[in-house]
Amino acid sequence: MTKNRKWIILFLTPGIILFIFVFLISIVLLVGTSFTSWSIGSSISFSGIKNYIYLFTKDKDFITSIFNTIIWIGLQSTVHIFIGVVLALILSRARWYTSIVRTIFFIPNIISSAALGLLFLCIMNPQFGMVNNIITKITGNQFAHNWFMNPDTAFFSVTMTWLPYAGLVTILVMAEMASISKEIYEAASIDGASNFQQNIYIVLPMMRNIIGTATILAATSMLQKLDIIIMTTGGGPGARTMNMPMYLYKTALVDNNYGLANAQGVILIVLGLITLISVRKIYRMDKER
């Protein structure tokens, strides 16, 4: 250890150097300003915990961004979960369907979420539309429903752009599922257990840090969703589909206050840690499987 210690730190050296100058002291500032009065063609004045205080207590809107982006983080942690670990169940027994499937699946991942989102609002269109259209030839009726802009079905549509499609989740699995050794299975069958039985007492178990770091990334992704919803709602109709990344980049970049975004930054910054915190503790991530 004493031998290799020059080269340990000169290997480090380069990623503690960026990590400083891109993270900590970008960190630091967004900590420091969020306690501050700052728009763009202002000076900065210090405000104590205004900024908090305005958001919890004066600010609707923002309250409503909490609980939008907290019900995504739950769908993203268990919907999407379960999509994507049961697919990759299915297709780990090897079928001649198994690569094409997997291969469709995995398209909508590597779409870019702009372009995914002009994709759903062509399907979605109240006028032209595919799901409308699909809707008045089953039912004999002109249907023409605004699926982003209605209040009671635009947190849903918004929300079915993304929550399906577990392409990377499946992956994920299906890579950590090769590594079982074939020998596993073997025995398991000739004990008599069923598919479903090695699915379930012997692959599940040995999956569990797999799938809590494919939980990690869904849910965390949740803080980062902004493009999709820009492109399909604005977070509208109100705030009907307003979370916390879209609430932030309103406050910085459309009403210029850059104090009270940062507050929502560092908001966002400690739920993004209760979001890893928990996850792990529930996965029990720490411990050898």
The other form holds:
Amino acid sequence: MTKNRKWIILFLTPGIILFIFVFLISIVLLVGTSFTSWSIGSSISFSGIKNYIYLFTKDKDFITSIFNTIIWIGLQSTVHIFIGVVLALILSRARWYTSIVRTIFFIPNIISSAALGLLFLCIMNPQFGMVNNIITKITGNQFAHNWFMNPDTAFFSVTMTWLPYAGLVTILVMAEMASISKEIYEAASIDGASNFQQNIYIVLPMMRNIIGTATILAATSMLQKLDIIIMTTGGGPGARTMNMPMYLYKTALVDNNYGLANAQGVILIVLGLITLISVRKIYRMDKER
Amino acid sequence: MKSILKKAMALMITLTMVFTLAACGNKDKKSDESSNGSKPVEITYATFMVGSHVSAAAEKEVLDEFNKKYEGKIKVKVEELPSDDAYVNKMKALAASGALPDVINGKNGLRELAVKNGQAVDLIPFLEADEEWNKYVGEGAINYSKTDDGKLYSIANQQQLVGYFYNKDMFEKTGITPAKTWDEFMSNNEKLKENGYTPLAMMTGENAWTTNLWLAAIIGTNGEEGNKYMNTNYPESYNNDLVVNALTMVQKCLKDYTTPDAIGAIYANSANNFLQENTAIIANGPWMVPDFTDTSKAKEGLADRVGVSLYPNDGIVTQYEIGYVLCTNDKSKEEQDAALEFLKFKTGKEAQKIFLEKSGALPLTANVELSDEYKKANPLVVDLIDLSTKAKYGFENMDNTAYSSVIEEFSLSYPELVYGGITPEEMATKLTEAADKHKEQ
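Please supply the coordinates for the form predicted together with its partner chain, as a counterpart to the form predicted alone shown previously.
Let's see the whole complex now, leading with the same chain.
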């Protein structure tokens, strides 16, 4: 054991050094500077909780960005996961099209967000976009809706660039499903359980942990979503598609207000922790099956 | 023995990983720190004029010419950034850590950041010491960038005259001529629309360039008061009738007289709509002229069908570029001198000539003459210069007068203005709040 401990310490050392210098120091600096007034070229001065008071009482766009982020986390944890799991259940019964559908469904996950954003800009372009062309063909009337810039559809359009593409969830759930013994299905069939009943009463309960893990991945991805928003709406119109990472980016690089941006960063981390703990509690991931 | 070997290998792997990580931090350290004078002095410069940028060819030629002239003495290490936005964001991040390149373009508030972080150098003493350079920069550009306390932190390399281009065929078929008043301008738009043409090429993405030129023109030609407002740097409030009236007109243009893709579009979309004759008018400067003859961008023979005009009420955007900043306050004497030589070249006679010929950028003074050959090949530029002498109102564009937070607000608010989310009055308030954000720092 003593011998093993030495090895463990030796191999953990690079990881610990990396964590301390890259993450821990950054987080400490982030939290520390969130209590300061700090912009480019100005000296840093302690300002207490002024930044936090400003964000929650005066900055309407920041409040909107929090609401948008929470809504997207909610949608991603429910609708996105639902789509991925249902498709996994359908594809798990081997059919000739299983591998084709699985591969096609996974394609959006392997394209870079910037390229995906550009792709959607073309698909939804008001002048030559595929969506408007199809509607024009069906209705027979010229349809030139600006999906990303019209305030009525901007949020929906941006959401549609990631919400339905749950290829990762499908792959994860299918991998876990492969580990379920065939005997369990056979026993259920002998007892007269239909495919639907087997999925509801056997498969899904056994998938609890992997669905929880997929939910954490899907929900926390909304705390990092930036490139596709920059490519499509830039957070507009107004602040209708503004999320917390986008607003933080804007505060730091457009307004040059690093103290305020770091306060937003701290709130973003807190929201991430709340999301993580909530998902673990909901899926009872810390408990044995 | 085997166990010792194992341990030694494990230790080596661990140390290698640790040192590799540590070494990453030193990557940027100059390898030729021990320069003994025989090696060329290396200076750094960042540019966004690359790739498909309208001035990319001119920029490349200027850099090539400089490297040729100073071969073995000065070496310019160029960092290329693919767009204006990428350039501004990267420079802001570098300004925060006092690590700006030796020479930068000071646009969008970068000059002010370089002054704030102490890297920018006052250029007045150098200009006074170099008569030749002073002559080609000229008093106009110097006075334009001088601070209240008489310092000069940037030097332009071009003068901007911006009116608008129009499609003569479309105008002729509609039976209209360039408008003399704003009422006539709106009536022209209506007539063009009735004749099946889309009147204006506009865009509200990025810095809303082609849209904000109209906004600036409407304000800048609105009497003495409006003209004064559009010549005021960094106004603190947009809550006034001048701005609200102009926003109301621009709202109408964006709703009724432009292409469906204008809201959220970038400059390239807007330019393409004019170059492909999808629209009749675009507000833009002479740097667009070379595109009219480029058949990979424009329709065959477009150059012959394009005319240039002053804005209604005889207005024109007339200003100098913010220009280049020398950020070498914390550098060695050797590097300071080398960077200054580069700045002189970049803003001097040769560079101004190259930019005029390759990208239609107007020189700072009449000391850089337009050759007869150039005049013959670029009649639109000559027309624009002639028109500028007849203009009643000269004013700046929004990009020069507004804080970057305000420019960002334009692109976020225009869609709401067009689709009824906010009124012109509310948009003016949002712009004022964006300016306040900058002031609060």
